[in-house]
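Encoded as structure tokens, the following chain is the form predicted on its own, with no partner shown.
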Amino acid sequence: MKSLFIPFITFLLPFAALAQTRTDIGLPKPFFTGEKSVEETIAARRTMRHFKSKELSLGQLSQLLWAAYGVTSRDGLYRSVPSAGALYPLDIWIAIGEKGVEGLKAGIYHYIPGAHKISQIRKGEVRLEITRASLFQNWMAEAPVIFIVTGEYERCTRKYGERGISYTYIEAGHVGQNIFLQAEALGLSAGIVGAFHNDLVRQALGIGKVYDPMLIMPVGYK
């Protein structure tokens, strides 16, 4: 019984600390049918690196949650992208700015994907410490929205050993081009970065080595 306890305390961990300043906040339900085909979408898509200061609708950042990483089926096994094993390694945070999203404080958000809410882990305007930590890109500080999306690579190895590294990667990029479609598909644009310094990144979300920073993606108005 020892040797399985451990390691499942030791995942707990970093959601425990978490916890202990996490305030949940529940979200609309997502929508599955659109005004735009997937091929109007695929081909208007383009990436953005200017944004209007133009709060998004909390509807808005639910939908673009649920196109990342949301849960698509009824038993909650299946989510909007493909995981090795489904193991599910990654983790999205969102940095919402002042009259970022309505109805949201400034601050760090973390997504649950199976009760389909966000719980915020730190108050206050995050965005330019973003933007200092990713070569100070100044221009992502625009956007209402920042998406950081993180990988725990231990979820994945466990099982597929080294090769679950290369696993995780490949999830991350299932999930930046769903946020890309899915903002273009509500009438908002999305940037990509991955010129950043992961320890920073870290230390603007608050949380702990155990996540490691895999793209930054901020969204809003063209």
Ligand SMILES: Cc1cc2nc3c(=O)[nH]c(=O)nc-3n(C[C@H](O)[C@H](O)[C@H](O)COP(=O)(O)O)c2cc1C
Given for the second form:
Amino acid sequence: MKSLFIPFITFLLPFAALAQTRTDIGLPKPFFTGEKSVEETIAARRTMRHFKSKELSLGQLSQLLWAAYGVTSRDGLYRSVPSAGALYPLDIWIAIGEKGVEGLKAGIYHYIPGAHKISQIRKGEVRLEITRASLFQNWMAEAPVIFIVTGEYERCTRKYGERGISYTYIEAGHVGQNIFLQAEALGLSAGIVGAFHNDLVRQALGIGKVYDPMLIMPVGYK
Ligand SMILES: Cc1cc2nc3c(=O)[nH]c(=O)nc-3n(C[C@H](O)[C@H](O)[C@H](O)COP(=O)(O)O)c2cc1C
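Form predicted on its own done; form predicted in complex with the named molecule now:
What follows is the entire complex, opening with the chain shown before.
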């Protein structure tokens, strides 16, 4: 029995270490009223490629994540964007830089919409790696926070077959526009990047092949 137990514990150790490195951070509740009208935010939206090195508040980050993919129904079934069959095949990841968001350490975080929290999956400054993965678009690393939207096609193709792939891309577009408009409404600005190497982005985030990067959006003060 003992001879089986020790290899089993050794097998589990890396998983235990991984669990310990994940830090979950609850986000402030989003608010539902703002100072700018939808029309004003649409008219003002522009792809921004220069950012001040000014940190965002946790409240601003919370609001951006909620607008991107947060839950908007009491039963928890529906989100801020439409989704074919309400299957929600996307994931939102954020790369936070040093002094990027008040109270948060630099690293990669995964957004968990149901609990409206983020979970740190990688520590350290990763923005430059993302910039390199994006054909050296250096301006991206100026932003205190970089949003990365990935798609897991299987969640959609298991119901819709091949069409599920285009449905996943369409949904990523909705998320992108919500991030743009929410950033504007908060007095911030966003950029958008589609030119990147998918494998290098996955490597920078430390995520598996099942997640296909679709959009990268640096956000900060203009
Ligand atoms: C799918 C997609 C990919 C894009 N990729 C990049 C990019 O890699 N780098 C960049 O600087 N801008 C990129 N853009 C931004 C466009 O250049 C920009 O939206 C366009 O010039 C219109 O300007 P506006 O967004 O300020 O209205 C991308 C936009 C979209 C929708």
